[in-house]
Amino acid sequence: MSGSLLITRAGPLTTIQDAGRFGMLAHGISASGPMDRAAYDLAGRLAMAPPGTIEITTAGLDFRVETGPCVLGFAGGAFTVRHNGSLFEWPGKLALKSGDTISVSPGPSGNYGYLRFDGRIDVPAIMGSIATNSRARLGGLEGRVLAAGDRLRLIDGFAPELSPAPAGIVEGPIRVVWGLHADLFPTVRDRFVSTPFKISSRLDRMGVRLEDPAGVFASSTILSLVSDAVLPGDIQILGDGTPIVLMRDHQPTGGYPRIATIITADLDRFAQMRPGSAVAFASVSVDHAHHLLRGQP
């Protein structure tokens, strides 16, 4: 197939992503990839799509199909989608033809949505991936966020083996395993898992700062260490006592203590929590985290 899309409106931090650029952290390049991997997979199943997606944020996206046809699958968060002005249910899929317009606008919940097509987005792979890392200016379209006026070409691509459908919606605290430096907070650990925090408005693909209204970390003093490797989900405590959760475009190393790490099974759910949301944490064992990752209770 072949087709092309014209972006007519793009919200902040709209990027092209695929599953991620793995194995490059030793070279200072994080994996990037979708902030909500389960939603990325769902949109792909709906469209029978090859790897690659447009990841949108709460401001949404508008585009027009310049040449087609193509199939669009969309999922992630709770957005509003209109096809040629008519409202359609989210998540879902649509068959599009030349001249069709799609408008995605904010819905009641979620930070990230995914638009996947039955054709491959024709951008060059860098280090084995098309995922945009805007911090390193790699991947996607010229290593940058998408903007109005950008054109994306869709070409033939083989759909991957379909991943298992995700489990049902999980509620309750965000589960963590204790981090490498948890013992530096002996008087704080119990409060960390018994006191709610809030998602701040300072969030992006690199990290999410948490508000600490109860002052859990107000008296912490050991807040600077020799830098070592960090991973998505690590919860660092900055020099002023602010907790920050590292996300998909995290820096390769960090010099602040990490009290805990959000488990992979809950990182998608955390990424979709909007500013102002209360967030509570609960500790689990590494073995239990592995069971959850394998889809076991």
Given for the second form:
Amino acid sequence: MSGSLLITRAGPLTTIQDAGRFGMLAHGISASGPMDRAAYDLAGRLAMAPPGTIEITTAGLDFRVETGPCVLGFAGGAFTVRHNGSLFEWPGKLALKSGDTISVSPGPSGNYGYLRFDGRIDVPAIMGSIATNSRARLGGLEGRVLAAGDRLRLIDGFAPELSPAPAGIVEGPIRVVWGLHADLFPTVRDRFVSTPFKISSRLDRMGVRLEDPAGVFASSTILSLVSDAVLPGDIQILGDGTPIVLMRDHQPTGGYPRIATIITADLDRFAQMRPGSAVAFASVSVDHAHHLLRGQP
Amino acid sequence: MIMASDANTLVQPTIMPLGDGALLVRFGDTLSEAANSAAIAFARSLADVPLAGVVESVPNLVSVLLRYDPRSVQLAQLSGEVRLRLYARDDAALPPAAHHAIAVTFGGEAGPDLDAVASSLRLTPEAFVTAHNASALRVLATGFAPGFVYCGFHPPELQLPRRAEVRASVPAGSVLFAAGQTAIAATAIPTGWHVIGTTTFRNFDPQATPPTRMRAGDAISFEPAP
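Okay, that is the form predicted on its own; can I get the form predicted together with its partner chain now?
Entire complex below, previous chain first.
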């Protein structure tokens, strides 16, 4: 196939992603990839899509199909999607032809949505991946966010077989395993898992700052630590007591103490929590986190 | 405080989970010659003979990160394998490393902190540069940003803490100094380190395979740019 899309409106931080740029931590490069992996997979299943997606943020995205036809699959959060002005259900899929317009606008929930096509987005792979790393300014379209006026070509691509999605849990506390430096917070650990925090308005692909209205970390004074490996979901405490959850475009290493790490099964759900949402944490064992990944209760 | 500076002492590592997809093998809580050497040696042994189920192993300043696939390996089994490897390791078995000679333009616009650094250490800028370049350093780790390398260790008389303020951005090629180390920025980064000079060397090329040229354990020396 070959197709072409013209972006006519892009919300901030709209990026091209794929599953991620793995194996590059030794070179100082985090993997990036979708903030909500399950939604990325679902959109791909709907469109029978090869790897690659446009990851949209709450403000949404408008585009016109300059050359079609193509199939669009969309999922992630709850957005509002219009095809040539008519409303369609989200998540879902649509067959598009030349001249069609798609408008995605904010819906009731979620921070990230995924648009996937039955053609491959024709941007160069950097270190084996087209994922945009917003911190290192790599991948995607010239390492940057998408903007109105950008054209994306769709070319032939192979859709991989996907294993069935494990049923996600949509409610309850966000589960964590205790982190690298949990022992440095002996008096705070109990309060960390019994006190609600709030998602602040300062969130992006690198990290989500939390509000700590109860002042759980207000009096934490931790000396600087030797810089060590960071992974998505790590909850680090800044010098002023602000907790930050590090996300897909995280620094590869960091020197702030980390009290806990969000488990893989709950990281997508956390990424979709909007500013102002209350968030509670619960600690589980690594073995329990693995059971959840294998689809066991 | 006792610095574990005797490289012949076998450092006792700890194995801890980092989330539900990685183990971190730590050879110390503070940065020392011994902990760093042990981390580099262990990472190399994992690169030479990989462990089943491990998808990525990464040396850090005092640790090695092992990312694994929880669908293909059990945590208890992997921890056991790691323990066996640690038991059999030999920290002294580091093969000879590559050597990098880096030409640096010290001071001036590209090294705005050089004079302040020298005066804090009660040296003239020229004497500081000479002392800095006389240190036999090695690459301690890559981290923080693409191709960013930490190099150490300078002798105790060249120890200086970081700046109180962070610069929002310093350009690629900036040569940085703090905490007994010299670091080289391969991309534009924010930093609280002292900026003492600049180099045309870039330890990051996204089009190259591999994208960085320096590896932890490589020897590195600095010299004035002609």
